[in-house]
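As structure tokens, one chain now follows by itself in the form predicted on its own.
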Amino acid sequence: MIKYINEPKKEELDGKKILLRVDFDVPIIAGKITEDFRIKAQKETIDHLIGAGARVLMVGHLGHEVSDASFYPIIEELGEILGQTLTLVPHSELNEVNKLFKASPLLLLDNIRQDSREVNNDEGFARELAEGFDYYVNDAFAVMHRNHASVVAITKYLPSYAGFLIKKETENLLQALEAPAGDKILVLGGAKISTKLPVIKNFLDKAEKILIGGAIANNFFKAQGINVGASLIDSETILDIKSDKLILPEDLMISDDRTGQSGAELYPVKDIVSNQLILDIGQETAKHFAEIIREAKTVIWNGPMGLSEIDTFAEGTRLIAKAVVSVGRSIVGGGDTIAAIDKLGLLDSYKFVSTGGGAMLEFLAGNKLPGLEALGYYG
């Protein structure tokens, strides 16, 4: 059964060192953070840690698999996110974290990904890990489906406890999960559909309608034996799911340039040229997409409509963000939609953002994530 931090008393946290594994891989531009949401998330977890005498070495990742990047450069600016002082601690300091906690109760272990031990979950790794720690808590919902040291072996050795973001994560995913079939609309979009097909059919009977926008709908075109052009297609999965239920775009934007300087112009849904590309949904889908929305009581969002990061291909996905505002129960959630609609402004104006980009969809997909197993989320 899983345990939550908020049930040990505090005065149980008190001098414990605890080993909290956190989720800051941000988008980072010239040394900046450029997003701060699943940073700021992961606050309220760390303040009660450290609110109860805790000393806490917070373990995370930056980059895929394995990876050499650094916390280094962006250590000043996440400790003025988190409001706190913090020491980045090389991994040939691991062994000495007592000498730094009495300078710090809060530190941060550089880039866990920088040893290949991590992404193989390897026991002996978060054996070292775990090593003269109290606790091990974990607030990083986003990593939960990876099957990795800091996430899953590690609970092997230290008494386990999820945070307040893990909590409601679950917690919202699940609601959204199990609301009315019949007034709940799912909208997929984004780039991966061998992340969003397995979603799509979880919710066939769960869904009343199923909204499919962004480059994932090109692979549907090209499944009826439309030419996409130069599209981006997922080639080697194979879609095997016909419903009345999936809705695809009626028109969409065309332009032969991804950055926008040559504009773009509206097409019905037809064969394109070689060098064209899908880059958004057309205004008629817009508007059909956001009528079905607004009529739901429940709206799931995972993946922009179109390459949002770009203003001329930006309409379709900031249409549908508005129209998702207005639902009652409205749960969004992935990287570029988070980028997006934080761009918009509008990343307080929905029920519940999901730090979650696979993880989220590996859940919506009912899948079991190795990372809320080791919990015993599932027990």
The other form holds:
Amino acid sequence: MIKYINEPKKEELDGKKILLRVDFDVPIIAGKITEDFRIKAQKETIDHLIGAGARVLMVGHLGHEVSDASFYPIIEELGEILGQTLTLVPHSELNEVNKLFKASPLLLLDNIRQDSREVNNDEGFARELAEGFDYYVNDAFAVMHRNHASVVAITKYLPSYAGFLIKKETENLLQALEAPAGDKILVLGGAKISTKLPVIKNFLDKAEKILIGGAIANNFFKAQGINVGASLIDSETILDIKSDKLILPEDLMISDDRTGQSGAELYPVKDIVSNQLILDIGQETAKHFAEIIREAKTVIWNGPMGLSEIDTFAEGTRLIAKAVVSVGRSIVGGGDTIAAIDKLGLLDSYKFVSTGGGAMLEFLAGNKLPGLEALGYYG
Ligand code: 3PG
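Return the structure block for the form predicted in complex with ligand 3PG; the form predicted on its own was the one displayed.
Every chain and every other molecule in the complex is listed next, the one we just looked at coming first.
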């Protein structure tokens, strides 16, 4: 049975040493954090633990692979966002934490993926991490789909709790999954059809309609025999679904230039020439999608409608983002979607914005997430 960190009384946490799994894998450009939504979402748990007098070693990763990437360039900025003095602990000083705790109650171990044992869910590594700690807390929803040592194996060696963010994420995503299908719309965009196909399949009987935009629509066009030119496409994933619940774009914005400098041309859905790229949905599609969205009671949206980081191709995403605001239960997620709604100043306009990319999709696909399972979420 999952236990949340509000269960122990504050006095029980006082003076305790806690290993806290966080997800600070945020976009960084020229040494600056460009999106801090995910960090702020975990602040409540950090504040709760520090406020109760606990000493906390945070553990987080950077990047998708095992790498030497370090939190060092952003450690000060991280501390400012969290409103805490933060000390970075290199892996070589992991056994010095007791000494370091004397100077600061909040420490951050450097990128856990510097050690390849992390991604192998190595039990020996988990034991090393757990050494000397009283409790383990996980608030890193975005990494719950990973079978990694600091997410899964560690729970064997310490009494384990979930943080406040895990509670909010699972409650909101579960509500969205279980909301009546009749007035529920799923909107999917972005790339990586392989991560979205299982969600589409799970929602065929859980949603009224599934609106498809972004690069994943290219896979559907290709399956219909339409030439998508030089557009982004995941040719390894086989589309094995057909349903009249799936609504595809009826017009598109195309260009031969991804930078947006040569503008974009409105185009019907038909063969495009080999040097052209589909970079946004067209106006008719955006209007049609927005009408469907406005009538729904629940909308779940993951993935922009086009290359929304470039203004020339951001209009479809903007219109969808505005329509989703009007929906009673709006659940939005995915890194590129969050960047897009943040740019539009709409980050606070939805019922719930998920910090999870892959984790949100796997949850919505109905899969058991290893990190949640290790915490006892599934009973
Ligand atoms: C994310 O960005 O979705 C999380 O940080 C998990 O990252 P991962 O896909 O590299 O495990």
